[in-house]
Structure formats: structure tokens, C-alpha cells
Amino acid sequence: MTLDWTTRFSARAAGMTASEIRELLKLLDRPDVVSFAGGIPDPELFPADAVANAYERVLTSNERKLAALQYSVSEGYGPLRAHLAEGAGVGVENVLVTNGSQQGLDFIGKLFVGPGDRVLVTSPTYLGALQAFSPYEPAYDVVAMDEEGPLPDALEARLAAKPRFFYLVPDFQNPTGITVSLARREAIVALCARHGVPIVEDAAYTRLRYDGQDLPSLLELDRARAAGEGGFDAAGNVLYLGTFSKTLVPALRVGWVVAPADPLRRLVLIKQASDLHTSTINQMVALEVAMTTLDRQIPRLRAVYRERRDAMLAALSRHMPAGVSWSRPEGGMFVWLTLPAAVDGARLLARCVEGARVAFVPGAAFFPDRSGTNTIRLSFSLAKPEVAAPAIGRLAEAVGALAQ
């Protein structure tokens, strides 16, 4: 008898779908297709020598080499946690090291969300967050955005329904590239605290700013607010997700969560049951490379990615037909296009891959209700100007043909 495995899967497993972005990354193996799909760093910019040297130093150190290869505590490597805590302005007890910030999203979903619980996200939002939360069967509420971020009146109306948390990417958002203004950040922190709704701040792209001034994180604003109410552990309302994947290398899989003590302790228990701990040697290497190389690495990344962003924006201005608009991000990796209403992003992708030899992510993937069909996301992180400009021209031709 052949077992029908689908009869054995849980209800949450039945609802799982493949990441459209992960699937599109397979197009990177097609040399004839220019891919604007994956929001991934350029491997040519990785500090590979610094990483290799750090591994060598760890493995030849009498003090560290045995500990580097052993099981370790779930909270994370102590010196790395201390380094991250100092940067965040919190105590070591407020930091949990995770296997990338994506694992932090999954743990937060597991901690806070049950079937039917409301989760508030922006419209659109990061697809990876939807994938992390959806197995726990939430009901999504959405809040609209403009070029300054979530609209305060719309946010307050949604907060009245008491969602389990409000998730957002305030800096150079994936997928739109929007950065939440200081005034909106202050309003978001105040509104969420007043309504008793935690904020999940995804800070994956914060260091990748090319224009304008750095803005305080929601965590920083919340710590200042909580200081007058007993401190971060007693009154903090933000769970902050950080990562080295965009600034050092993704393969180390070192991310972190900063949170008040009570949710942090429960996240540690989830970590223990999930994978015991993040690779100790990778944590040691991440700390060493961060302390010795990151200050030189960030300006290098900014210079290259700024040039690629500018080249993409210039090509869009030259080639896109009337009726197409796009974001102009101050940093990050993404430009968001709104197409004429008649142009479906998924249909456009199918046409472009085979005809124009260009790939991107259809925008519907970033909406919980699969709306936004006339939007697409372009990533410029791998888009060298000499290759990107003609590809944008071909994409524009395809848009114009479908818009007729």
C-alpha cells in the first residue's frame, strides 16, 4: 500500500507555500537572464579574506578552538551578545543570537500567534515575514503607507482591534524601499505603547543608507519612552531584529533579537527546542569580523550600492512608459514599481523571462491578500550599471506592450 502523505500533514503544513523569491533565485543560474529578483548582497563584496582569517585565528587559538566546536548556551556566545547589547543600549540579558533574523521572525510567530490571532503588517510587507508568521494561522490586518511610512490614523484604527503585534521594516523597506520618517516613528512608538501592542522592528537594511540622515530606531525611541516608566524590561514595547547577512556575509547565519526580559526568556526556550544554539564558531567569527572589518565594509557597500541604485533610477526615468511610477529609496536594495492597472505583474514576469530575459518579483507576493497585482519589486544589489540599464529598457518595452 502506498502511503498518501498529504493525509498525515498538519493543517498548518497544508497551508505552506514555496517562497516566490527563493524560486526566482534559481534564475541566477541562467546566464541569459538579468535578475532583479533576489534581494541578496553581491558576493564580490564579501570580506572573504577577513572571514577566512577569523576562522583560522579561532581554530588556532588555544583559548577558543575547543569551545568553538562544542555545544553552547542557547542565548548565544557571550562576547558577541555583549557587543550587540552595547550597540543597542540594552543589557546582555536582552539579546538572543539566532540563525539569521529570519529565525527570529519564526520564533516571534511561534511565541505570539495562534489560529485566528490578528497580526498587523504594512501594505505591502516583507514576504519572508508573511512566510514566517503564516504557519501559525494568523488573521492579517494591514495598514496603508505613503512615502513617510504607515498612516497614523489608519494605524490607530487597526490597533484598536488589539493585534498580537505590529510588524514593520522602518528603514528602506523590503519591498518598497520606503523609510519611515522621524515624525511617523515617534507616532508609531507612542500609539503602540498606548494601545499595548508590541512592535516587531525588522532592521535588516539599517546600515545601508546612501542619502539623508540616520534616524533613530524604533527600539531607541521606545527605550527613551520606557525610561520614564520603569525601564526597558518593565515597559519596553519593541522586539528588534538585527542581522549581519546584508553587511558581512549571509552564510554565517548570525542574526539577533533584542527584547524585554520576559519575551526574551521565552524566545530562549523556543531556541532550545528548535536547534539548541547558533553555531558557536560562526558567532565567534562574526564578532571578530564585525569588530575588525565592519567599519571599513559599510562605506564600501554604500558606494557600490548607491551607484547601482542611481543607475537603475536613471534607466527607469529614461525608459519607462507613462503610467508607471516607482519609489526612490534612500538606501537598502529595492525599488518598487506601480504599473498601469491593466498590467499584471505575474503575467509580465512570464513574458519577461522568456522574451526580455529579465526577472523580478511580482508585487502580489508582498500582500497578505495577494492584492497589488500591478506592482513589482526590483532589486539593484546585483545590478551592475552596464548590465542593468539595457535590461530596464527591455523591461519597459514589455510593460508598454502589456499596457496597450
Ligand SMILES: Cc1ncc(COP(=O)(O)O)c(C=O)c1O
The other form holds:
Amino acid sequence: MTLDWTTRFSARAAGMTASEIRELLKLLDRPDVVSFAGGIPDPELFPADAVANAYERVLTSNERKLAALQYSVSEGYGPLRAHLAEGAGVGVENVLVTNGSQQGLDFIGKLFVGPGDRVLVTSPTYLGALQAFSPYEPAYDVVAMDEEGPLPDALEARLAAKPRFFYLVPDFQNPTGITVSLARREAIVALCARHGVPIVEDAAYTRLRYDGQDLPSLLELDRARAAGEGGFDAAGNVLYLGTFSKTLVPALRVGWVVAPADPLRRLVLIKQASDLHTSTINQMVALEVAMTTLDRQIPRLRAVYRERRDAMLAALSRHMPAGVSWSRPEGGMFVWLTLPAAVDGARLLARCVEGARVAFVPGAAFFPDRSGTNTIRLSFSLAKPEVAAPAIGRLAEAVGALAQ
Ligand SMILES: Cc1ncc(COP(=O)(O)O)c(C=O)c1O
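Moving on from the form predicted alone, kindly provide the form predicted together with the named molecule as a structure.
Next comes the full complex, this chain leading.
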């Protein structure tokens, strides 16, 4: 008798579906399709030699080579934690190294969310965060955004329902490219503290700024607020997620969580139960490459991605029909398009992959309630201008045809 496995799966697993983004990434293998779908860094920009040299140095160092290959503590490699703590202006005890920031999202879901608990997210939000939280069976509340970020009045109304936390990506958001203004950051930090709702700040793209001024993180603003109330451990309200995936290489899988000591200690226990620790050698390599290469790497990434963003925005202006609007991100990897109401992003994609030979992500996937059917996300991180500009032209024609 064949076993019907679905009768054995937990309710949590039954709700899991394949990521539309992962499915779409398969399209990257088709050489005739220009893909604006995956939000991945351009591998041609990877500091591959620096990574190779760092592995070599670690594995030939008498002090480090055996430790590099051994089990290590769940909190993370001490010198890396110290480096990250210094960058964040917190103590070492406030930092946990994770297997990418995606693992931090999962652990935060595990720590805070039980079936039916409210979780507040922006609408739209990072699909991977929804996938990380959803197995813990939250009920999502959403707060709408404009070009300055979440709307404070809507936020305040949602905070009154006491969600477990408010998750947002304040810089060059995945998927919209929107950056939360300083005034909104201050309002969010004050409102969430007043309502006792922790903020989960996902800073995956923060270092990839192409114009404008760096803004203080929510963590920084919250630390300043908490300083007057006994300090970050006593009164801090932000859990901050960092990663080397977008600035160095994603394959090291080194990310980190910064949090007040109490939740941080719980996250360490979760880490221990989940995978014991992040690869020791990869943490050592990440630290080495961060110290030797990051300052050179970031201007390089900024120059290339800025040019690609500019080329995409110029092509959109040149080709898109009336009734289409889009974000003008100051950094990151994404431009967000709002199409005429009648144009369904998923239908457009099906048409484009075959006809226009262009791929992107339909926006509905980023809305917890699957609204936003007339939105799409374009990533410019792999978009070389000479290929991207004509592809945007073909996309615009397909939009025009569907809009009629
Ligand atoms: C907003 C955001 N957060 C987190 C991640 C996960 O990154 P990683 O696990 O590689 O650190 C991504 C990756 O695309 C992202 O876009």
C-alpha cells in the first residue's frame, strides 16, 4: 500500500508552498529569457579571490586551522561577534551569528509566534519573511506604505492590537525599493516603543546605497531612545538582522541578529537546537574578507548597480505606456511597477516568458492577502544595460497589449 504522505504532515507543513521566486529562478537557465526576477547579486562582482585567499590563510594558520574545522559555540565566532557588535554599537552579548539572515527570520518566528498570534508586516513585504514566519501560523496584520514608508496613522491603529512584532525592511525594500524617511523612522521607533511592540528590522540591502544620505537604522534610533531608559538591554525594542550576502557572497551563509540580551539568549537556545552553530570556517572567512575587502567592495558594487538602476529607470521612462508608475529606489536591487488595474502581473509573466522573453516576479506574492495583482517587481542587479534596455521595451509592449 502506498502511503499518502499528506495525511502524516503537520498542519504547519501542509501550509507550505514552493516559493514562486525559487520556481522563477529556474528561468534563469533559459538563455533566451532576460530575467529581472531573482534579487541575487551579480556573481561577476564576487570578491572570489579574496574569499579563496581567506580560506587559504585560515587553513594554513597554526592558530586557527583546527578550530576552523571544529564544532564551535552557538553564539558565533568570538572575533566576528566582536566586530559586528562594534559596528552596531552594542555589546558582544547582543549579537548572534546566523546561517544568513533568513535563519534569523525563522528563529524570530519560532521565538515570538504561536498559532493565531498577530504579526504586523508592511504591505507589500519580503516574501521570504512571510515564508519564514508562516509555519508558526500567525495571523498577519498589514500596514500600507507610501513612498516614505509605512503610514504612521495606519501603524498606530495596528499597534493597538498588540502584534507580536512589526517586521519591515527600511532601506531599499525588497520588493518595492522604498526607503523609510528619517521622520517615519523616528515615528516608528517611538510608536512601537510606546505600544510595547518589538520591531524586527531587516537590513539586508542597507550598504547598497547609490544616492542620497545614509539614514540611521531603527536600531540606532532605538538605542538612543533606550539610553534614557536604562539602556538597550533594559529598554531596547529592536531586533536587527544583518547579512554579508549582498555585500560579500551569499554562499558563506553568514548573517547576524542584534537584539537586547534577553531575546538574544533565547535565540541562542533556538540556534543550538536547530543547527548547533554556523560553519566555523565560514565565519572566520567572512570576518577576514569583511576586514580586508569590504571597504573596497562596496564602492565597486555601488558603481555597477547604480549604472544598472539608472539604465532601467531610463528604459522604463522611454518605453512604458501611460498608466504605469514605478518606484525610483536610492539603492538595493529592485524597482516596483504598478500597472493599470486591469493588468494581472501573473498573466503578464506567462505571456512575457514565451513572447517577450522577459521574466520578473508578479507582485501579489509579496502581499500577505495576495492583493496587488497589478504590481510587478523588477530586479536590476543582473541587468546589463545593453540587454536590459531592449528587454524593458519588449515588456512595455506586452503591458500595453494587456492594458487594452
Ligand atoms: C529583505 C531580505 N531579507 C533577508 C534575505 C535573506 O538573505 P540571507 O539569508 O542570504 O542573509 C533576503 C534575500 O534576498 C532579503 O531580500
